Structures are given as structure tokens and as C-alpha cells.
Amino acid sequence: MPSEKIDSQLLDESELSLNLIEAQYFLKNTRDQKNAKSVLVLVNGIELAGKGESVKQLREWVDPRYLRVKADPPIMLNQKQTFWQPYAPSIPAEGEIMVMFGNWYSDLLVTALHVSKPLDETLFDAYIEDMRAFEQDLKNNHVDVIKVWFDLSWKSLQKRLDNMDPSEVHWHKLHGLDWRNKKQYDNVQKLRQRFTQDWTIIDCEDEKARDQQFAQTILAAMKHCPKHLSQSTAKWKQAAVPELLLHPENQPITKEDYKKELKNLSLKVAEALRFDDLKAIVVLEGMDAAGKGGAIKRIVKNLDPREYDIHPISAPETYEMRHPYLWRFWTKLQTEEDITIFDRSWYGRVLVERVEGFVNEAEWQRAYDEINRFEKDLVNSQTVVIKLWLAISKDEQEARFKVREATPHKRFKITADDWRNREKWDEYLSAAADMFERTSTVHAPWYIIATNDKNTARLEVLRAILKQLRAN
């Protein structure tokens, strides 16, 4: 939808306010529901335009407990950093409305702006459209992104400037921005029309007209609740399961190799993984007992606990299905750890969620390419995806079960839910060719290690690791 100038009229404001609460709340009480989402507000715009008396106003004519307000200065966008990754935890949940002054936008201009290192224009349309990429994911998820520009005359912007207390110059310097200048104004004016197209664009010149502009748009999407779209639209085409799937190696390793191959690989992969100057994120997924536990203590031999997060996933909180689907793992990957590893993983919406029935068949069909955007973010800032998927036979994973059931320090892994799984087990198999044919990509390949023989899958498991950190 292509950007315009609002012209709305003005209503009482006693009655808008109205409007407004209910609105609110009827948000609120979507929760849960069919038709629940969250709005997020992207703030942007012409310093002294007003941004922060319309959300002032805002508050005022809402019920306040239910609005949240995020406000930060701009930073640098940075290769070590995806552009999402400072604001990925307050997304806000179904039912909420964040407000938000500072986000990728204000860092992408200010980023743009910088005089010793600005961006050149391939760069700056690449990250527009990842950042319209990333809002669309947001969308699907229901996060209902509301992008507003205030915009301000440059006679209007010196006039305020004029007449601006002094107690606020501090304030308005933060944004890094000379609005003085007015070689510097038309740059943000020129950089700006090159991603507001899709913008709700506010005139400010009239205070009046500009709060109750900015509250009916807000009032318009809290207003817009339309149920969740439940079937997909295209004909799904399944893949072929990979021959190794259907017949892991049975061949053993001695125990005379093992222990020698184990020392020197488990060695290499500490120093590789320690001393390279990327992020590692290692993902282990596979049939139940098909050994990622054991291989994840292969992996971590020779590392000091401090150098690693270990997250161990399994079925979402009530809180977090609240949020969008990948909400749970961008909020982990929020320290400053530089190796992390994942015992299951966002791949789940493609595997137990799809086979179990937890979606619907446009959440788990949408996802394969949710998740492809979501680790070339990550490759894109510095690092490395690697994803591991251990696998067995059918009958060595009965086997395995039978001998935790009776080993007392093993009784805690097997459930009356993993026997029931195995009545799926030729679902599993096709979700997880789906799975390797929509998502093994370049920058983050699949290695599938199929193999009965649990040491010689915890030494293909640090082949594995070392293989995709030499490709980097």
C-alpha cells in the first residue's frame, strides 16, 4: 500500500477516547483466540515533529496499563548483530500494543547519516528489504506492524527549533542528528522516502490534527482482527526420505579407535570452535534416544562452561505461543556467548508440531521459509549455523528405550509419549524430508548422520562441526 498523507477528521475527543478503550480492550480479548494479534508501532520522523506528544496523547485518551512504550536512542548497525536482534524481546504478545520510538529504522538512517562510514545505496535497499521481510514474518504471526512517519516543513522544523526549551537540547542531540543543518535534513528526507512507501505519513504542521491522526491509526488496527488464515493455498508436494534415513549404517567402531579419534576430534573442535572469530550455533535434532544428548558431552569436553549456553527445547510455554513462533529463540540468543547449542530447535514447528497436529497447515508450511530468513540473518552476522541430524532404526531406537526403562539413571528419559511417537515414525521420516529439501541452504547445510553405532555417530557429529566452521 503506497504512502499517503492522512486527512481524517477530527472527532470529539471524549468520544475518541472511547473508541479508543474499546478498542483496547477487545484487542486484549483476543488472546488466545482465533483472530489474536498484537500491534507493534514503529515510530520515525522529523525531529520536534511531535512523536512524543501524539504518544503522550495517546496514552492519555487509552487505558495507559495497556499500552507499552519502548524508547531508545539509535544505534550503528553492526555485522555482528542482526538488525531485529536488540528489539526481539519486547515484541509484544497477543492481545498488547508496543510503541516503539527507536527501532531498525531510526538505526538505519543514523547508520546511513554517519559521516566516517556511511552506507551506500545497494546496501541500504538490502536491508530495507530484510527488514520488510522480517515485518512480513511478524504479520504472519500475527504482530500487526504499524510503521508511522511524522513529517515536519523545514521552515516549520527551524521555527520550533527557535522557540524549543532549552532543557530539551540534551534530549533531541541524542538522535546524533545536526537539524540545523539543512543539507543534513534533505538527506533524511531523501533516505526515508526510499522505504516509507508503505508508511502512514503524518503532516505535523497542525498539533491537533496530528495526535488524533496518529490515535485513529492506531484505532484502525486494534479495530482489525480478522481470524487466522488455517489452510495453505498451495499444493503441497512431499519429498523423497533420503535412503539414509530408511537404512542407518550398523557397522561398529572399536572401542580402541573410538577413544583415540574421540580425543584428537573432541580437542580440534573445542580449539575451532573457541578461537574462531565467529558466533557458532549448533543445532541437534533427531528421532527420540538417537544419542544428541551423549554427542552434545563430546562437543563440550574440552570447553570451559562459561564459553557455552546449552538449551535444551522442548514444548512451548503458554506465554511464548502467545508470541510469534521464532520469539522464543531470538529472546536466547540475546547473550554475549559465542558458542550456543540447541538439543532440538526451532525445527520443531516443521517436525513434532506438523505430525502431531499442534499448527495448522499454513503455520507449519510458512515456517520452512521463516526459518531460511531467520539463519541467513544470523549467517549474515557472523555466524555459523551448523545443524546435525542424528538418526536411527526404527529397531535400534526400541532397543535403546527397552535399556532406559531398565537403567535407573536413564529411567527419566522415556516417557509413555515416546512409545506413542513411534506409531508416527513414517510421518516423522517425510517431515523431516521436507525439512532437509527446504532448508538445508548454502550458508546453512543439513548433515544427516545415520548410523546405529552411537560412537561413530558422536565422531561424524564432530566431523560434522569442524567441517561447516572450515566452510565459513
Contents of the next structure:
There are 2 protein chains.
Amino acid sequence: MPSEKIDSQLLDESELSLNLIEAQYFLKNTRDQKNAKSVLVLVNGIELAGKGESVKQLREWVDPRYLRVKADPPIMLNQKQTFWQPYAPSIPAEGEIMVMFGNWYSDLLVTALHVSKPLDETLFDAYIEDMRAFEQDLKNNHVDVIKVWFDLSWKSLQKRLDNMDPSEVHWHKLHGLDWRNKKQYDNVQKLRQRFTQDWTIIDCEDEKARDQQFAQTILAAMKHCPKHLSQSTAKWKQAAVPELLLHPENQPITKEDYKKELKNLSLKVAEALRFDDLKAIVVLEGMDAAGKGGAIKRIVKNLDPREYDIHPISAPETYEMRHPYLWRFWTKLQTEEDITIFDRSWYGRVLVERVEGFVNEAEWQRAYDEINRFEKDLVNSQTVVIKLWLAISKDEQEARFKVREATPHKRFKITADDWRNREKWDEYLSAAADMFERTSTVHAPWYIIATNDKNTARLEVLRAILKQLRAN
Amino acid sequence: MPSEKIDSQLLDESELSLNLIEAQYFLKNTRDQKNAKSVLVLVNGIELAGKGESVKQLREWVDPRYLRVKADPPIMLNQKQTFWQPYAPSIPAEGEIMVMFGNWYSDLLVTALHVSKPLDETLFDAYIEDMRAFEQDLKNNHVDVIKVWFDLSWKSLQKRLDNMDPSEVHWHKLHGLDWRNKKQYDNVQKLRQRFTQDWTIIDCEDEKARDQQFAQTILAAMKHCPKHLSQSTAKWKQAAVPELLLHPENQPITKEDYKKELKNLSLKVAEALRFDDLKAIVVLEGMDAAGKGGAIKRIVKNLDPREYDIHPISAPETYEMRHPYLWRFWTKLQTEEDITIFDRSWYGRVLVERVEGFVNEAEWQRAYDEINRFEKDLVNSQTVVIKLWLAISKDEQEARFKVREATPHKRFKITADDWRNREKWDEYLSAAADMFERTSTVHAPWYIIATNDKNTARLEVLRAILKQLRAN
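Starting from the form predicted alone above, please write out the structure of the form predicted in complex with a further copy of the same chain.
Let's see the whole complex now, leading with the same chain.
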């Protein structure tokens, strides 16, 4: 009874559609809630398997307004940017679902298969491992990553190529891959076997089954809202506060010596920062009034204003808080500027956000590793990450606050908050100590600079930058 | 006494610097305040006059963290995007100051001087007029636009070219212009004369005077915070409510006819929307439950999900409110998608924001012209703007609300707000009437579609889209 079969098929579809829409609104309504999350769907597979058709069918079943779709042609992975950089702006915010056709895996496959310079398997596996780690960080920060491989046999692929409507060719761009070449097809399949086990493989021989399986996968992802971890599982080992933070005394310098040395060093810094093959990121952290602003002035002294970006970092905006906390930094590194200075940075996560209780224990304790991976990815992309902590004593800070209050044109630099933060001085020192202990890596070490004498500190900042640039 | 002269010069500089920093913090602190504004500095001029040096000097005098600088190489103006599109994302938010080296004027000059196809003067003047209008809209929406022309005589230019340090060549890219060519120099000067009168011309023979004049210009701009207009100056003439809005009855259609016609029309719409040379923007407005979501499903029926973007528009985020209200739409049109659908749109300004009193009288009354200019710019950039109002009667809305409440999977679609909005039904109708009266333009007319029968309405939506696409 074929008519009955069709009816039951239709019933299933309309039920599936209702379930999908309900799950979509459920997901949407998690925004700004405790169980908030977003869903990122990475769609890859054999050409002509029907990725596009399945997403089209999905978008018919769901409310299309709340399913975002992005398709970028694959690009070759290269040493100039991390694999996640091109896609960072499109990572969905809490409550959103995004389907990405072009993604780091399509880039990896195209790179691996590129004839003139194929990736070897060790490098391929290393990329897979980095991607898995990045996705785990996304998941921990409430972006569920769903990876779907649309599979098709060699025989069916050839048959579909034979039957292709020439007018549809524009939807099946082959991105430099030759799907008529059996060896290349086998290579794709061989490489795909090296992917991690968390892919959903969809057999695309039957179109209806394919579309339903894909939709069911998305439905499950939207409905699955794991409880976010708030407590750490292991006992926390507080690091000792480095001596230099407790006694940030340094040698004063005469005005003449300072001027001479400043001129000399700032020219060298400009030259080194400008070095064509490397990008540079300078991170300044430290207590209020430690001299971050003054140090920045000296760093950029001999740079053209078009050569660098400065990002003063304060509390995140609401829309930024709907993303992984590193997201606002990922997206600030999208510009072509080769020199980027951060006046405060992602370290806020393990400093102010930890001390003030804006994040829970699991979040800040997890952040050290996440930050290390983030910086390592940058360092592997021809970037020097220079991290400077300007250390000031509590007495010296008080003296500088009082000067600010007494000086008309500096008064706007000091607020009640600044005084209040002093009450948590020791907690900030402890947080800083943990930060040095856990994020002073070989690829991006911390430089602690004593600042009780401002001029000496400024020279030390320049020397630290030179040292780290020359280490690369 | 040259030494005294130097001293007084230095004193001036440090005073100027203090004033600049104070003005910067003043500007920064206007953020989210009633007198909020931002400053956009467009920097243009003769090559080697010293734009870069003056901005560098300015950034030394101010707090460099709160002076953003952006430099893009000029691009040829073209029919594919509006002159403001490349720069829209960089327009500063309230409290910010941004210096733009590459801007619409550099694009205009390079386009006008391009040898193979120079702009004629009429077209040049038309561009100048459009730019002036756009800048006026920016100013009215709290972005002060400061335009600075760095001028240099032919003789001095040649002398500086002679003395140029070869290592600095990379800072003086000539962008295809030949500054050794007297005719081209004269052309630039001739074209610049056609600029509007609101440019600050800086004589760049003397470097110190140049830097100081530039800094003084910026200082004045930061300090100048005009009171924002809140009351309209003219008496408002309320438009009559169109008959169709009061009686949105339409002819029901049989299910068979609907299905057949839907298939036919949605294929035609997909084909027409896809037409390569034109971009399409579809705007859907109307009361709640008028069927915008359902209409969108039918519009995209035969489109691939990678071909279009859908933007559901709700209340702006805080960071968006720090920009001109059209900014969040300017920046949504940056993608390469050729088909963009807005479920609610910039018309919120003259509908919900007007009715709910989120904007003052001057703001919503000014918005009609601003919107018309915005759409005209789009239409002039190979874009068809299709505006659809889905009209529903108050009784029919109530009936649909009740169905939604009674249907489990539709319950999430209805909130207390939806019922509350009904209380202002007549005010919304009046606002809609004014909107049709003032924004139904030749280049982007409104289509009012009766929706009391849903299926007929969906077909009418498709017919309206086809009609407007074919008009172009």
C-alpha cells in the first residue's frame, strides 16, 4: 500500500519538524540563562553526497530565521594565521545554532591533498589533535561542536557525477579536488579515518534517510544541555608569590641616562616589532597605577600610528559574554595590523574575574590551559606573544593615587573603584602568582618588571620586548 | 633668543597635550550619557604633506589607548557597494575617536583620477553631495565628522620627493597616482576645490605649525558637544491610515490551487532572486502573527541555504545603541550573500521605537529621510529593496493568538508582550500610515499585503517580490 507509506513518511516529517522547532526555541531561550549554550555544526564529506540538500531540508523543517548557515570556500592552512582565525567571528553566540560548510576540516583536507605540497601524516595528526583541543575548549565554554561527515561510495559518486545537471555545477565546486580520480577519493577516505571518533558519519546513498539522520543529529544536539561544571575536581595548589611582586624596588636612573637609553631602545623596539615575517602581541598587566599607559607610550614612540593597534580591555559587553571568554580576543586579532598591544587582556579571567567571583572555580581553573593553548596557536602562527607584568608596591600605588587626586588633569584617572580594589591586594597577588606559575610557558614567558622607579621600569619594558622578539 | 623660543614651544606642547587628554576623557565619559558622541576624523591630502606625521604627533600628545587609527589603501568606487560600506564597521561608537586615513574621499579621488576611466565632474559632484548627506546623518546621530585636508604646494612636494629616504618609501605609497606629474597634481587640487566648505585645510609647509593646527582641530572637535535636538521644529502631519490596513480581507484560495501556484511562484522567485547582477534585500514588517515567518519559509523554498541570510531583528544591544541606529543594518550588509531577508528591520525606528517612546520626536521624524537615503544608496549599488507590510485585522490577530496558546508546539511563540502590544493597535496603525506616506519611494515602494487568508497572502508576497525584481 504505497499511499499509506507516503502518509506515514509525511507524518514523521511533520513530527520531526515540530520537535526541531521546539528544540530550537528551547535552545534560543537558554540565552543569558544558567544552562546557556550554542550549537556549531561542522559539515564535511564527499562531494555530491548531499550536504547542501540535507541542510536545505533541515532549514525547511526548522524555523529558518533561527538557523544560521555559513559557507566559505576552503583555504589552505598556513603559518600566518591559526586554523580557527577565519571562523572565529562566526562562532555562534549562546542560544544560536550555526551550520558551517567551510571550516577548519575542509581547510585541512584541501591542504593535505594539495598536490604540489601534501601534508605528511604526522603533521595531519597534529592538526587533528589541535582541532580536537580547540573544540573541547569551545564545548567547555558552552559551544557544542557537532561534526557531520556525509559519506558516499566511489561508485555512487561516479554515478552522480555522470548524472549532474550542468546548471547546478555552481553548487558543486570541486575546490581543486578531482572527484573523478579514484586515488584522490581513496586519499580523502584514508585521511578521514584519521579524524577523531566523535564524528557522525551519514551514509548518503538514500536521500530521505540521509536528511532524517542529519536532522535527528541536530535535534539531539539542540536538546542536549549538559550541566555546566562549577566546582573543580582536583585540589587547588596555590603558588607562592614571587619575591619581586612583594618588593618591586628597582634602581633609579638619572634623567640624562634615561633619555639617552629611551631613545636608543625605543628605536630598536620599533625596528624589531616591525620585522616583516613576525606578528607581535604585547600584553600589559599589573595593578592600577603601575604605569601601563606610560609604558605603552614608550613602546609606540617610534612606530607609525598605522602600524599598530592598542586595545584597552575592560569588562566584557553583554554580547561578548554570550561567547567563550577568549572570543573577544580571537576577533580582535582579525585585523591586518602586525603589532597589537593589549592594555589588560585575556588574563582578566584568572585575575579580576577570579578575585571578584565573576566566574566559578571550574571556569577560572580551566582557563590557564585554555590560555596556554590559545597563545601556543598564535606562536605557531608566526606571532611573538610578549607578556609583561608591571609590579608596584602597595605604598607606591597609594602615593601615585594621591598624586593623581591632587593633579587636576589626572583626577579623571582615579575612581572609587581603584581605592576599593586595594582592599583585595593580597588576593590579587595570589592570583598573579598562580598565573605566573601556570602560564609562563616556554613559548610565551612572563616578564615581571619592578616599577617603583617609573623610568627604569619603562626601559625594562623595552628591554623585555627586545629580548622576547630576539628569542624568536 | 632661540632657546627661549624653544622653551615656550615646549610649554605649549605640554599644555596642548594636557588639554587633549582631558578632552579625550571628557569624550570617553559621554558614553551612555545624554550628550554622548563620537568623533570620526577623515584625513586626506597631498602625498608627503605629512598626514601620517601629524597623526603620529597627535597620538603622542593624547592617551594613545583611546585614539583609534585605521588605514586602508583606497579602493575604486564601484556600482557593487555603497561608498560607506567598506568603512561602516569602523565608524566609532559613542565615546570613541577614530582617525581614518583611507576613507570615501580617498576612494573618490583615486576613482576620479584613474586614467582609463576618469569620473566626469557631474558624477563627482553627485558623489560629494551623497557623502555630505551621509555625514550629516552621522552628525545627527552623534558621530561628529571632521574632515582635514593636508595641503602642500607643487614646489614643496617635488622637493620632498627629491629628499625622500628610500627606506621610508613604504609609508608613502602612491596608490597609482603619479606625484611627479604636474597635471595630475593640478587635477587633485582642482577636484579638491569641489569639496564642500566644511573641510579644515592645513598648510603643511611648516611641520610644527601643521601638527599643532591638526591637534587644535581635533581638540575643538572633542570638546564641542552640541545639545542633541529632541523636539521637532515643524508641525507633524499625520497621514491617513490606508484602507487595506483597516480591512485586510483577501480572497481565500483552494488548497489545490494554492499548492500549484506556490510551486510555480516560488521557483520563479528563486530564479529571479538569484539573478547574478543584482543583490536583493527583502524586508518584512507587520503586526505580530501576520505571518512573516510563514512567508519567509515560502520565499526561501527553492533557494539553497548557502544563498541567503535571514536576520530576525529585535531590540538593539547596548553596544549597537552606541552607534547610529542604522549602523547595525549597515554592518549586516557586509557579507557576500546576495539575498538578505529581514524579519523586521530599520523601520523599527518609526514603528515600535516611535510608539513605545524609545526615541524622541526629532529622532523618529528625522528617520524617514535617513532611511530613504540609506535605501537609495543601496538601490544605486545594484540592490533591489523589496518592502512588504503584512496587514492583519485586530480580530484575526486575536484568533491566531488563541490558536497559538492552545497548540503545545506554538505556545512559545506567544508572550504577554504580544497581548500588551494590542493595546496600542491604533498607534501602530498611525505609525505605519506615516511610514508608507514617507518611505514608499519610487526606488523602494511598499507592498501592503492583506493576510486574513494566510495562503493567499503567501502567494501575494511572492508576487510582490517578483514584481519589484522585474521593475529593475
